[in-house]
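Given as structure tokens, the chain that follows is alone and in the form predicted on its own.
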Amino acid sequence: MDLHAANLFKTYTLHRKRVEVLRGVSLEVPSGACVAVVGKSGSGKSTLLHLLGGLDRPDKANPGQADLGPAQVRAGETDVTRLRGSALDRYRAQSVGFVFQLYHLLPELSVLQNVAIAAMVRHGLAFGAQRGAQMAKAAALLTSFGMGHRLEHRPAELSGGERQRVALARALINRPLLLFADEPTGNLDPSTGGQILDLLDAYRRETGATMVIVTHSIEVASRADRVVRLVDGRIVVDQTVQAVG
């Protein structure tokens, strides 16, 4: 799934001060590639994730750069900026996977639960004749990232990289077309970390998902297609990892 998008603004008010943390960023990704971005801590790298992934809206006027015109992030042939309510969360559950740093997990549910509640969202099956069957799908995906020792263990007794890896077939239970990752290595040690990209990478190749990922790693920008750095909200390097070696 392409994903394209236009003249994103982002600006938030923090202490009764304006903040510009994007300022006018367009960006295209083709089908099944991977785009690096990176940039320092402030940049405008995990908001722009956001907003590319339907998690944040970008700002409807661009002040001062009418002549830009709007606002967009598509995705496929859906325009993201126009998906409002269930549609927005469809979209969400069907086509998106999120990979964060902090994992994100849920610490009153086990590993198993963790994985499978994604897949029950998505069907709305909380309660159902198929729970037991996305149970299973979801035990099947973590067995297959080395965490069948694991499905009844709170998060809290995981290791960072057990943790992550969880994280990875929540994200990934559902067969999104779209994976946004932000930092998702920060947190591990370099063999580790190097694990969780394989598995990111295996995935792309197995699916053809175009992949956006975020991070400060100069290993892990150099696994990507292309790489993006942002500057004060910014895009100022658009290129191929080639390019930047």
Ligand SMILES: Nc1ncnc2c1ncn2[C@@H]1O[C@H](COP(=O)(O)OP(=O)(O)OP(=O)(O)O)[C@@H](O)[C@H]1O
The other form holds:
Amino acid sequence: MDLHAANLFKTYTLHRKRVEVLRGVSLEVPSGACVAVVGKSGSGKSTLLHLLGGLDRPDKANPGQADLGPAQVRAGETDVTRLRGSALDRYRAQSVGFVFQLYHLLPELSVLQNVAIAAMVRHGLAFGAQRGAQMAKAAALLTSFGMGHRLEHRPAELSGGERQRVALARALINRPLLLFADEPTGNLDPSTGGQILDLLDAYRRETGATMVIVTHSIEVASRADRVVRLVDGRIVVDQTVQAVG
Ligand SMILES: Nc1ncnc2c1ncn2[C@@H]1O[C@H](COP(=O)(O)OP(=O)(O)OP(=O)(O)O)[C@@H](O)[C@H]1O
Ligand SMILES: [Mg+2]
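Please could you give me the other form, the form predicted together with the named molecule, since above is the form predicted on its own?
Whole complex next, starting from this chain.
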């Protein structure tokens, strides 16, 4: 599924002060491609990822930029910026996997429950046999990620690399064709980070999913098809891996 974003603006207002984060970002990701987004802390990488994944909306009005045309996020045939309510929920559950910067696992649930619940949401919170099937699917995926021996642990009882693998399993359980990952190797040592990247690569080969990965890591960027850099709310560099640093 290809991803197309145009004219994305995002301004936060905090204590009456405007914080202009994105100032007209446009991005094309062909179906099955992987784009890495780099940029300084605070440059708006997470903000952009949330807009692309349909977790947040771009600003409607872009003052002084009327000539640019409307903000748009399109995934395949879906105009994401127009989706509301249950249509947006359905789109997110079916098509989008999201790995958050700080994992965002539910602390009271076990590893298995954290992953299975995403499958249940996708299939309309399941009961009885259906519920068992989603649990089995989650257990199988976690086992393939090397987490089979930790299914009953809670997130606080895991290492950082283990949490990241659970977050990735949760993002992939519904086999989304779009995957957004925010610093998926950020807190990991190179070898553990490498394992996460191998899982991502394998998933992309298997499914042809389209990926956007926010990263500070040269290793991640070097595996991407393309690297874009956010500076002052805009994408200013859009070239090959050599430009990362
Ligand atoms: N809800 C919010 N309200 C006000 N300001 C916000 C909000 N969310 C983010 N910001 C500001 O927007 C800017 C961009 O934040 P964002 O999280 O997108 O940066 P980032 O590039 O992901 O940084 P990092 O590399 O540290 O994760 C920051 O300066 C941040 O303070
Ligand atoms: Mg961030």
